[in-house]
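Okay, so here's just one chain, in structure tokens, the form predicted alone.
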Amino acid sequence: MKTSLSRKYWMAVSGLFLIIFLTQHFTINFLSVISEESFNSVSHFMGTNPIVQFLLQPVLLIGVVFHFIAGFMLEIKNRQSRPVKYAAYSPAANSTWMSRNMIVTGIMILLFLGLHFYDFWIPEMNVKYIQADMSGLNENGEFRYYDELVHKFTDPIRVIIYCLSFVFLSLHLMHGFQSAFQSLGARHPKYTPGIKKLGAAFAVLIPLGFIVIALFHYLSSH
């Protein structure tokens, strides 16, 4: 029991950490809709700042890996501890679809992260640390970040994949946000309804914002 509670606790902590990162990542990316110059400036700062690159970035990668591994382990333990399912047992009567399928939405998000790393993170690491070019400039002497972002959203298939991935992210957050607070002991008649409303709003607005970014750049480039 203590081990199970410990897993849930660390799942909650890592989940809230990733929620903070997600908010920051969305804020920076949404700048690309508002101002190309602002997006380029912030992207260059984040991409060249040693604290971000050599401290926060490794911590983030560890947090992502830890969260997914802990999630898979928790799901396996939960399945092993469930009683025999009787014919009259109805999961839908006791829990939401999101809570029963966190592993499914988690896997879809993990697959999306693989694509996202392939699109952005791996090329960025290649330019900065293999080609040893920290200038952030293209061959025309201009910041390359905005153009690289827009280029990825010229392909309608990729845009559709991104948008569907954000739908899965929304479903994952719909349960995960409030569940994280619950696992940390934030359960009170006065505060729980507000946490649930905040979680629902976050789970809708942030993924929707990412979808708007993808669609904006796709439509702007056609």
Second form
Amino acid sequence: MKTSLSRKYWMAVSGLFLIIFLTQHFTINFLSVISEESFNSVSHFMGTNPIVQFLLQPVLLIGVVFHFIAGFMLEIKNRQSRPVKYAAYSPAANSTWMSRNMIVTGIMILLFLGLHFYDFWIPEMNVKYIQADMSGLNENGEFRYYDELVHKFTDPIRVIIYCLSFVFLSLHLMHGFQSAFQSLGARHPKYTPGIKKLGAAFAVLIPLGFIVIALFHYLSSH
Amino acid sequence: MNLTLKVWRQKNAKSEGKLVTYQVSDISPDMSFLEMFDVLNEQLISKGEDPIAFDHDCREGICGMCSMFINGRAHGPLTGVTTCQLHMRSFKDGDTIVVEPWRAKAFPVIKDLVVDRSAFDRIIAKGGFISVNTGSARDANNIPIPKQNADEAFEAAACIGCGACVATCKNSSAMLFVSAKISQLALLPQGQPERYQRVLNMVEQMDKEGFGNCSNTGACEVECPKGISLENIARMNRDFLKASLIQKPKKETGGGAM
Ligand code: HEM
Ligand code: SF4
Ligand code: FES
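The form predicted together with ligand HEM, contrasted with the form predicted alone above:
Below is the entire complex, every chain and molecule, led by the chain shown above.
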């Protein structure tokens, strides 16, 4: 983390890792729209498998923390690099809003992650590792995951916050996806246009998918 | 044309500056932006005031001296030109134009619109020598170079060190400039012996000078008067990554360079 470029590499690698994680998270969540049963069984597997719980989960946590700390470090350094601001400055003439506001969209995602942990992760940790109930069952002896999910999305305020957060995620990825490749030097006239298109598609479709899931559960429970 | 100018005036590096408003009249639309400044300075001199200090030399877009941040953009509203290549016909009669120096920690203001860009020189100096034979001129095709590499190296070498990339970047990052200087040698056979040491040294110096990081916004590429491509930054990132991975610990050897 000593040089400007090594910070960029870590930023890009952790960002790409989070993109892969996001794809996996989306796939599992989408199961809840298709089939309650398979969502329950996959959730139970993810929630109790030791490799997922004790290897992948810590790696993910470290990845997230690493990513936003590196992001804050870059932001501080960048602000210090221009102590006197311009009286007139028109950055919109030569760059996109998304590319200039990664820290803004990033902080919004971070705030969302706080809520998301409060909603799902902390209760989950409590049940499994403090109350030591690894069964994944509720009082009626059925899997509890699907019901818990639906329950959260009966609250319209929460649904709105989730949907807004996904918009910020979309804006973050709209620049971030292709930017990560550039940071690592992966640029080539043959592949870069494709990477940019894939990034734009990913940045729209995945957050949109999450929004669909949230709205689906909200609407079907009312 | 009649124009209102708001120009940054600052006595010296230590003093505080401020924007001062001036009126200029009867400006020909065919004047360059610098010629318009000459007219204004004539007025100031005849009134016994201190003329506005600004950098310029060739006035034909090749020296890179004419740094001016005009209405929020490096070298003014056009892309692909320097300030000396900007003409008053790009403005409208009655316009108010704000003119500021490049703003970056690594480019301190010396006076008015003049900034100290010697950080760029120190980065280039840090790149060091290249190992080539000196003496009489070589036979043209002695060292085979693929046409595409020669062209790309030539395009990278077109950088005039104007600093517009730094000035326009929201992070005051110098990566477009540094990557152009690295690429022009990294693409050619003559640049190979010191290729990986060079990128490490130049990036180290770039960080030391206090330039920011790259956020890949692409603003530099848009404003660069020489059309230097982000392709070069990607090449620098690749080379630095490789260089960091293969770098060996320094050893004291019995003489010889490096
Ligand atoms: C936890 C809150 C987050 C914060 C505070 C944050 C912050 C940032 C910042 C400031 C940058 C720009 C760095 C620069 O200027 O070069 C960035 C880039 C990036 N972020 Fe995030 N981010 C967060 C979450 C995420 C998530 C959840 C993902 C993916 C699902 C992600 C993916 C990326 C990618 C791919 C990049 C581009 C990396 C590059 O430019 O090389 N970020 N992030
Ligand atoms: S890269 Fe372009 S904008 Fe930057 S110093 Fe060189 S010529 Fe000027
Ligand atoms: S004065 Fe030389 S480039 Fe403008």
